[in-house]
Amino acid sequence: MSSRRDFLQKVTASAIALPVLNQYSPISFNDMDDQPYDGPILRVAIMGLGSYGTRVAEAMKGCKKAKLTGLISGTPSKVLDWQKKYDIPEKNCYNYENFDQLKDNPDIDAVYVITPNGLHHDEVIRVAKAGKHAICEKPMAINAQQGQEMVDACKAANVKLLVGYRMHLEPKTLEIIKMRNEGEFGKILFFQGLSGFRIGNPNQWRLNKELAGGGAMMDIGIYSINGARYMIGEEPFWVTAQETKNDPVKFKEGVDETIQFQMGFPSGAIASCLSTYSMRNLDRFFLNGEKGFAELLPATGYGPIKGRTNKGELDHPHKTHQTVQMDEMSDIILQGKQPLVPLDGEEGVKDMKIIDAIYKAVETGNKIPLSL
């Protein structure tokens, strides 16, 4: 299996058998399948032509809010390909060198930025300089100072920065943070969050620190201090971390291959996590309340995510995550929409915040204070 995106399309395919209990009444949730729309269209261009820039062009088919006006690509025959495909007029078509020329482009609202971790820092400034509203894919950035001074050079420039944040729009994970917010599950205790797969080819780019900023811990590892965040509904304000390496030879000196970490928060609960690259079948995020629980199984797989509660099953219909996250990202730039929970730079510089506090705790084996 060689990459994230592979695990998480092929995890999610899989039958993943739940117990069965009474069925929970769901909180309704807009279908926009039924709902025309006249309203203003984002106009995106993806920067990063690779697997999940495929991805979520193909979702955007499904978009009624967003469409794909732009490319942006270091491959000559792919820009070709894809504009074929998804008819892109030449004026639309940048490279890495000439992007900056967005600037007088009108036909573009937004680029999202769907290249390696350690490109997003220059890349995104370079997009807010030129004007244009920034989607990053996560992780935002390398460490947190280069996530702050994109933050900073958006709000200078006046456009806004999200960060592909999904899973903060995905139905059932919405149902469970509505329900902790309802005090279903009484009074939050612990949360587990199982995040890995089994990396493949040892010469990717996941691999390599400079462009990836580490290993398991940016590339898969995120989606459980994400999930603790918004599934606790709290901040954490320490952290502890111990990583087990078995592969010196393919997870080099500055790429982790196994992480566990702990995070403490304020009311008193607790995180335990595990961030990996050498064990499969990992996606489960498992929150403990003294009223009830939740647990998502997969949790953040391409779905369809599998929920229950003490309740019972939650059953929302799946709907591509890339197309609702396109449709709402067009809502929050251009109308000032409000999400239940934020998908702004500030949110990804918080996890950065976080995964820099990890590896120091590695390093020293000390617990770590945060202050998000």
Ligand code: NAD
Second form
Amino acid sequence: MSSRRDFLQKVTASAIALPVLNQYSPISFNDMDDQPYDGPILRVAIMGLGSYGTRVAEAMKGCKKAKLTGLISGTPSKVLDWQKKYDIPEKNCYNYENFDQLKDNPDIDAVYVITPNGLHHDEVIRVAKAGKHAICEKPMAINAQQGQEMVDACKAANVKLLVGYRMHLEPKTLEIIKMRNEGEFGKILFFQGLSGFRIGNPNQWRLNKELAGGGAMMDIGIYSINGARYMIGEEPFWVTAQETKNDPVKFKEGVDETIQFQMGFPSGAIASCLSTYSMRNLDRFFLNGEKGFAELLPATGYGPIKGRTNKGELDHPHKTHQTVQMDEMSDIILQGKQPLVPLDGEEGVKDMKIIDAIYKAVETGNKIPLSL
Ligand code: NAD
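Shown: the form predicted on its own; wanted: the form predicted together with the ligand:
Complete assembly follows, chain above in first position.
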């Protein structure tokens, strides 16, 4: 891992001085480590103190613009540990029964929901009704209807909804997107996304249809769906998909083990992707255009991400993804910053619509039209 020092680059005075960050600034998230920051701080409560919640809390120690100030958990012993570790006062700790009382807590601006997928819908809607901004882990819900209801609830409550799409802020990924936008790869023809790992314990929530909403597609295949969209830079208008299930005991009805899927894009580009819980070492994106190519390998892990194009290796320094994400989300929520690739609820709903269509394609064998 690179040290914070590695990220020092020049930053323009204007980037710091701007009162409203309404434009994407490619250098704003990896180069301000030694710059004083006296702008607003996003005060965040984490809901779900599990494995990823722990990673986010640790990463937030490195944030300048976001701070962990609250906890929501069903396990009192974990809350006590975290209170000590992160210096969280008792009055900012809640459980799943009483977190609606957040509405009376002026010390928390946003809640980051990091619980099993099937719980996100109800939890985000309760967060919105408590008048707090919601950050929700991917997949934002277990189908598009739920996702849309979450978007609507946050709009009605006048709070923001963001999805934990940390790759939308990753420097090598953004460099490829910028190169594509500048025409460096020519007309885009093809994207390949490989997303998978071998899942262990058969009793975990990720293999429980009710809590996970599906199987590998919800958890890891979504990276290839989302990646195809931001790498090609268009929205797909059809999808086809085929499922392979070799272990129906571990992967029960409604829990997908391996799905191959293909998507068509209006320009004529196509995507061919694999989502699986049964194969190791699958985390690769490949983009091919008439004039060049880009590869990310690994493409979506916690990093460092490795990237190369027909012009050579990408050498942007690594910084902990979740630290960058929470600082950027602070700017998005508190200062209205527009990221190059959106991380909002509408963006999450698009992926959910594609997942719905992939499951429908598997079930029917048909090519499913998409309108995103
Ligand atoms: P985890 O099992 O480690 O943690 C889940 C937490 O939710 C636990 O603390 C658990 O106690 C709590 N929980 C609350 N109600 C529960 C219930 N009814 N059943 C089971 N657990 C319950 O899972 P995780 O790996 O932290 O994943 C949580 C979410 O974060 C998922 O949506 C996952 O997709 C997402 N995630 C995102 C990334 C990323 O890189 N963006 C990485 C990992 C996980």
